[in-house]
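Presented below, as structure tokens, is a lone chain in the form predicted on its own.
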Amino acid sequence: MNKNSKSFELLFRGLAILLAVLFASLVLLLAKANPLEAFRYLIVGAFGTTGKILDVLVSWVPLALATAGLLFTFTAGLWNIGVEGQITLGAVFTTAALRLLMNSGLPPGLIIFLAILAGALGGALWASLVGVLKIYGGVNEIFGGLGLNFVSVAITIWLIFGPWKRPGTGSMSGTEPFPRELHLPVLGNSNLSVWSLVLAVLGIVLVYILLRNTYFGLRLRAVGKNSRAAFLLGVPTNRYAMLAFFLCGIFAGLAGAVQVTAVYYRLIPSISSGYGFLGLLVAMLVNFNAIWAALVAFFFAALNIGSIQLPLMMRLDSTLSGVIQGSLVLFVLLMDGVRRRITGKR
């Protein structure tokens, strides 16, 4: 087998998946649980009924949006750890727009549309702040993003227990739910909004086109591969880095908007639901490919939903899904390093 062939690369990806499964099985054995039974409950919990499959899609939508945005910053060689805060600020801006417009007399559909746009703007502004700190302040984007994550959580808590608190007293359950006419329509008796699903699919397609088939994507890849060389060749690297942050923030903000208008129908303290950090894991796995990002994000969403069965059926903590997700990323990166060492690639 040619060491530089796709088959050789897929072989190492397969070994990484096998090692991740074996590692998760070892963890289960240490917890005195049957690995085969646990994996069966994970599958049944995610795909056992039509309703559960729709729940997987509900989880997939914000994760896919967050991952799609992260592909911009990853392509530009930037670690946008602040994506969690950008999702949160998208939700805050969406909530603010809904509260401002709900008694304006405008059609509900227009109010929801404007609120979603406000969410995209909120995420973009928060991501741009990370870019400004890095480019003009010399603050590494990892530290800047993490710091702004804490600020976004603090803003959310302050709003829930302060200006936007529920009548009587503030509550960790969040703000007052919005009236039903300000909810995105759902499919039948499920929690899945077709509109949010369409938004996620269009987002994935748009990112795929921009990164793979445009001059912008080519320049962004050049910045990510070698920013100094790109600058010497005439690429405005700072401008492209800011654009990457801005575009990532738009998608993260849309994820936050979906959480408000199609999932929780209000602002809650943990509105991001960890989709930003999970999106980072997905983005690390897919090598900048938006189509693969959609598929891997679906797999991760299925693990999230399927793991709900573990405490119910086996008295195991549902965080097993996180063990599988994290170990999968770890072993894929490890095996990719081994493959590059064998082939002599840097």
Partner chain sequence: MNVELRHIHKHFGKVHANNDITLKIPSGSIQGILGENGAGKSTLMKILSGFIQADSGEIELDGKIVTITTPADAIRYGIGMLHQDPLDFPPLKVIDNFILGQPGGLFPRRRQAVKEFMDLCGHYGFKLNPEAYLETLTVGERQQLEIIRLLWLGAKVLILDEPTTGISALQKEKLFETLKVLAKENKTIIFVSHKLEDVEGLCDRVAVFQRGKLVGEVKPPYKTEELVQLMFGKAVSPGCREYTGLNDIAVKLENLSLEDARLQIKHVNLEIRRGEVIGLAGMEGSGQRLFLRALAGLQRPNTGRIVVDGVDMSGKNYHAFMKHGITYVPAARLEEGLIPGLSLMEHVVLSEEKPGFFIDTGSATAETNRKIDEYYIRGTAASRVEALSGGNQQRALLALLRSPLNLVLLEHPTRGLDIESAIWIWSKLKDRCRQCTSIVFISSDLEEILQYSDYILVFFGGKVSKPLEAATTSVARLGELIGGKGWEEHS
Contents of the next structure:
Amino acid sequence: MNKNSKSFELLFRGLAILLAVLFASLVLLLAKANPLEAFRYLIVGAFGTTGKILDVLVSWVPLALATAGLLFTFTAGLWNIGVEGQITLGAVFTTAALRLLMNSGLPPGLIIFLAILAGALGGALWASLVGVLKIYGGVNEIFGGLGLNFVSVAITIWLIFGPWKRPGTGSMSGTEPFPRELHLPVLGNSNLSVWSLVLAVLGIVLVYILLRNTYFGLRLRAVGKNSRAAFLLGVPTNRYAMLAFFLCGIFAGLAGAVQVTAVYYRLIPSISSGYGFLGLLVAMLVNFNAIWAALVAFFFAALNIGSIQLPLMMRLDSTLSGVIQGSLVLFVLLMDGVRRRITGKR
Amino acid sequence: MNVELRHIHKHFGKVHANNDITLKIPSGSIQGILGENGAGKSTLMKILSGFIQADSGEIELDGKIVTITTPADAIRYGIGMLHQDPLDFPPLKVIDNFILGQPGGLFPRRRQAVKEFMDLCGHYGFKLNPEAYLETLTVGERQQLEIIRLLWLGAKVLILDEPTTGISALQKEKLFETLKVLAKENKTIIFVSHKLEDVEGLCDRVAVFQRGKLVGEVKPPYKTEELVQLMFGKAVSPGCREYTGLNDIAVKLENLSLEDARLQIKHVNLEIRRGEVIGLAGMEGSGQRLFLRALAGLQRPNTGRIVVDGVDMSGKNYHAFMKHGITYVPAARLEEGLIPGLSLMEHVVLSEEKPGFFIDTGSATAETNRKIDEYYIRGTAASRVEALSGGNQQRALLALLRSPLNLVLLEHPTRGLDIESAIWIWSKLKDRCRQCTSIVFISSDLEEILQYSDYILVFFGGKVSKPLEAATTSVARLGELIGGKGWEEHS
Amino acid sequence: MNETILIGLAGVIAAATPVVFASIGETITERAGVINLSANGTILLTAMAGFAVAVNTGSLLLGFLTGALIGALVAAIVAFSSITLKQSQVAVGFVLALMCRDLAYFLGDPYNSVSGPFLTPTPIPLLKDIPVLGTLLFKQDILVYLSYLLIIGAALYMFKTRPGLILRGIGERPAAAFVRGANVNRLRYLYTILGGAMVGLAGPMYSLSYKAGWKGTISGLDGIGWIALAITIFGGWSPIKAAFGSYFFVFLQWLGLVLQSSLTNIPSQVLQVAPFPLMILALLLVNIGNAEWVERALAAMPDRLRHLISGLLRSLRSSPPASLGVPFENE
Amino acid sequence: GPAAAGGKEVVFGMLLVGPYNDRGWSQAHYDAGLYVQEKLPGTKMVYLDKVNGADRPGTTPDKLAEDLLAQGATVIVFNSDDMKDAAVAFAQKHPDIPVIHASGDNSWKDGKDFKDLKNLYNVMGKMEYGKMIAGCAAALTTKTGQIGYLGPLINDETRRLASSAYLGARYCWTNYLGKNPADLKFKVTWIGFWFNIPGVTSDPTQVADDFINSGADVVISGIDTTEALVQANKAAASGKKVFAIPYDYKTACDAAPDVCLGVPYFNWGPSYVKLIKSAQEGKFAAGFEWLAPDWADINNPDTSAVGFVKGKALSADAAATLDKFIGELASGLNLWKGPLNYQDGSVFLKDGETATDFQVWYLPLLLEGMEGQSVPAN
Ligand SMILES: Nc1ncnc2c1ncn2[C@@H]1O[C@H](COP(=O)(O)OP(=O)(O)OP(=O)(O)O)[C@@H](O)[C@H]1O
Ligand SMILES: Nc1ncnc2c1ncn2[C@@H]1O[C@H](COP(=O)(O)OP(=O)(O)OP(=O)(O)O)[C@@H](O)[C@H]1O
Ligand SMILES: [Mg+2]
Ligand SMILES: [Mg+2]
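Please move on to the form predicted in complex with the partner chain, as the form predicted on its own is already shown.
Below is the entire complex, every chain and molecule, led by the chain shown above.
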């Protein structure tokens, strides 16, 4: 087999997946569990019924949105670890807008629409803060983002237990749920909101188009690969880096808005559900390709949903899904390195 | 120490960088290594000093065959190398740089080291402050530090890889004196260069490399044509001078003052006429780069005005300057000029100002292919720029220049290129001048400056000379000014 | 000084000790030019594993060794993938940060809320009776004393010894260290693994000492690793400043609860998250001098003002090891 | 067993907010489930633990309850106040499924949040008594007169529990020890959540230490995790005489018996048996129960909803006095009786007035004499 061929690359991807499965099996054996049984429950738990598949999609929507946004920052060479906070602020802004407008007499559809817009704005503003710190203050986006993640959680908890607390109580269950007419309508008897699905699909398509063959996408890539040179070639690099943050923030904010309007119907303490970090993992796997991102995000969401069966059927903790997701990315990175070493490509 | 290299081979991918090199260097002599860019000189020296390993071949020191696999081995055998770009630690102090790498106990004996450092400085007439931070030193001083450090470590073989690129004529004189003293002290000196006059003035023997092969060894008296013939396999003529300037003023500097962390440039007035070429000479770090960057809007002046085509551009940024037809071409091609990972075609698309949302791949490829033909770039529209050779990268950079242009600012436009490529590049640049584009460029190669400039500005510690007419200036005169002599008549 | 406050501050020192270990470990790793982003996962995994081993063997020492070993192992993965395989350190470290966390929760499930051994304070005779300092420093457990040695030792090693000089050298300019005889990649492996072991020790320092026990997701340790990373930066890659940063961080937390009843109109979250805006502010101060717009703005100022401000900014500046995150290749 | 007769096979599903093995709130429910299986032949428990937004991202308890239905469950137990909305939503969506919600108030006709649902039953133990007993044990033990209360986040429930502990402490301090109530220092410090989140909440370890360092020698825990006990144990190991009172789980003292004065705990088993049995028999009906201990024997596993296990560290004297206190409570002593002021000095209960369940359940402020924040800062 030709060492530089596409199939050689695929072989190593396959090897990485195999290793990840072996690793997960090893972990399962360590926990004194039967790996085959566990994998079976993971699969059945995710795809066993139509309802399950729809549940996977419920989880896919915010993950896909966050991942799609992260493709902008990844393309621009930025490690937007602050995406968790951006999702959170999206949710906070959505909640604020809903609270503000719920008694305004506006039609509910319009209120939801405005609230989702507010969510996008919230995410974008929070992301811009990371961007401004990075671009105009020299604060590495990893550390700026990390710090702002903590701040965003504190803001959420403060709001939930302080100004937005439910009458009397104040609890982890979050703010007062919004009335039914302010929920995004769901599909039949399922938990899936078609509107949020449409939003995610549109988002993926938009990112695909933007990054594929446009001036915008090319400039963003140029900024990501060599910002100095891109600047000298005439690309307004700061503006593009800011734009990457801003766009990522919009998508992250939308993910947060979906969490509020289609999943929890309120603000809860861990509203981001870890989709930001998970999205970073997905984005690492897919090499800037939005379509792949959608597929991998679907697989990761399936693991999340499938893993609910583990405690139920095998008394195992559901965090196995995180172990599988992480080991998959880890081995893909490692095998990629091994392949490059073998082919002598740097 | 007698050094003998036998049948050394080294490949980098498909490049045969050293092809069966056999060379004998006796103790107490200065051996010159001459060759055009990319001939394989540095590669051989890196092999001898353990930085990289040969694919095959033998090294013999004083008659014994040795294996050198790391720099640590080389140091143990008494081989020290001064690398082409100084490999030292700018954020550390001079004395820390001196000590770092010296073997010994857990705690370095600093006071002892300082004393020995001062002794060595005294011996060779260097003036270095052990407590200064390295980043405040000039390139020449850093070379001096490296030399005494290597001697302190007990180097018996001293390799100097192109030590004269970044230093002034004065410093060069001093360096040569030192090297001659060292040779008298029975050290073996290996002096690598592609500058004929350096080799001619210093070396007891010269080995000439061409395309990875050792093509000849020459002893004094040297005949320049013979060396050139060996280096390039043919005689090279640089072409003749031609003044392309017009009377029309493209860019005007009024009372320009600039400053960065290290130096100040004050009150410069200059008029750049259309089609004119201005060369900036000076030791590296004397202010040329600062000045060039200011001309591009990359560095904001403290006071004064930059007027382009009658428009005051003071305080504007680079992209505003670009809109007025000014472009900056950096020296570090892959770090600042081109974008590794993107193809030539994508570079062409990036460099052009085209409205629209989607890229028209077809026409962009056609445009790129046109440029590839025009600039003789060895590569295709889909080639990634990092896969091009250095010379082709430079051609690509020129191909990316927009037209029309008022002013092109170039940093070391031919650094790292062989003479043929350099001549070709300049012919292209001169074509630009004929299209009324002015050029301001930096070079550490005085010949290049004299050959291609119409006027020359010399920089020394932030001082800027009046424009000197190239046609009536000599290398010697420039060398003096660069070294800080003869400035009275300029102030 | 008021005895209560002193004891409180002594508690701050104890609480900060694991963070001191983690941030100094990370400092050492980063000084060698490698970013190990996995700390958050490492600490959780080693807290769990150290606890599990101590419960099963009854040996605290084995628990701590397990922590160090696993920390070293995780770091070795980062080292292997970044040094040998030339993959992105940030990517690999980040993945490990997430994966090790979930691994800890998954494998640690049987140990949830099991009671196990823990370390108790051992006041140092004589020293403990020194006024003020005795209470503050010398009525602690043995790990805290170790942390004093670590702070001083790491600072001495880094800034006064020959290998320390080389350590700084390989982070600044690996090629230059290489030509001086240093085996750059081997040293990078060594320091990454060593630093990882220290980060790894932080885990059992919680589960076997400061926050004795393992409680799965409610152990209250998720986030510590990120904080330690932040403190490494805040400390400008100096062990002493990293230790100071750790103490400062825990001090603010302590202040938050001490002041809770007197400052009732300030939400308690404010002081808890205060370290993060402060970290960002610190990063801003040390970096803003490099920002292009600042340079441009300065250039337009009158000379005196410009020199004043740029001098100030320069004195604040602290730059990371120049080759941080950059792989070294000699061919 | 007798219950098996006539009953059909019933699978009941339990949603636990924390780990099933947390030796705390969630395990108390889990153990109650085991108890049901044992007492009611023909019943089987299926459960899902860590049902909270952080551990099970992207889903809600009502959706997870569907997973239990898929396992054949025909009765669902929601075990946390945080699942309030989910319990209601689920009950609305599945009107034929009996839903038991521990600690909610939606089926309380007189409550603030009544939802008229036929299939939702709220059950809660009157932990107020457990906390009063805990407070009493603390007051009887403290030498410094300082008691620390490690509070989670501030809400109605946590306020009333902290206040109950205070009431118990103050009563025993004045009535049995004959001391001046003004000399009893009772301080509440809230960490901001049910457990520690670094960088977000206060660190309960630090809070416990701070109590101990500033002179409190008994720390009463109101949070999900055991920091109070652990830190008291450490302090004791270095020679200090300090004690702690954990929370929620019957055997919680085992973690550090030498410093444990006892633990107030929930015993959900009996009420679950009753409710699930009624479901089994098809007689399930909505209702609200706020169950007092079985005063005949508060530690009777088959009858008492709330109990208090005395710890090894409680002195014999104190234990005897504590029994006396429990006896008084059993015979009708009501500490929620005026004159009682709120922390800000305003009147809560006039002289002789006793509080209604409503007033206690929705306690808006801490009581006079307690130190600490009453409401979250805005
Ligand atoms: N690390 C490397 N990887 C790949 N190719 C290399 C490497 N180092 C050198 N080469 C190639 O080997 C050849 C010889 O390079 P070398 O640096 O020895 O030339 P040189 O004679 O020193 O040239 P110069 O005068 O420019 O310094 C060139 O083609 C160069 O591109
Ligand atoms: N990173 C790379 N990937 C693929 N090929 C490369 C890479 N670097 C260099 N090459 C190839 O290696 C060959 C040697 O490159 P090098 O820069 O040494 O050329 P050169 O002989 O010095 O030419 P020039 O005089 O134009 O600089 C070229 O053909 C180039 O395309
Ligand atoms: Mg060379
Ligand atoms: Mg070349």
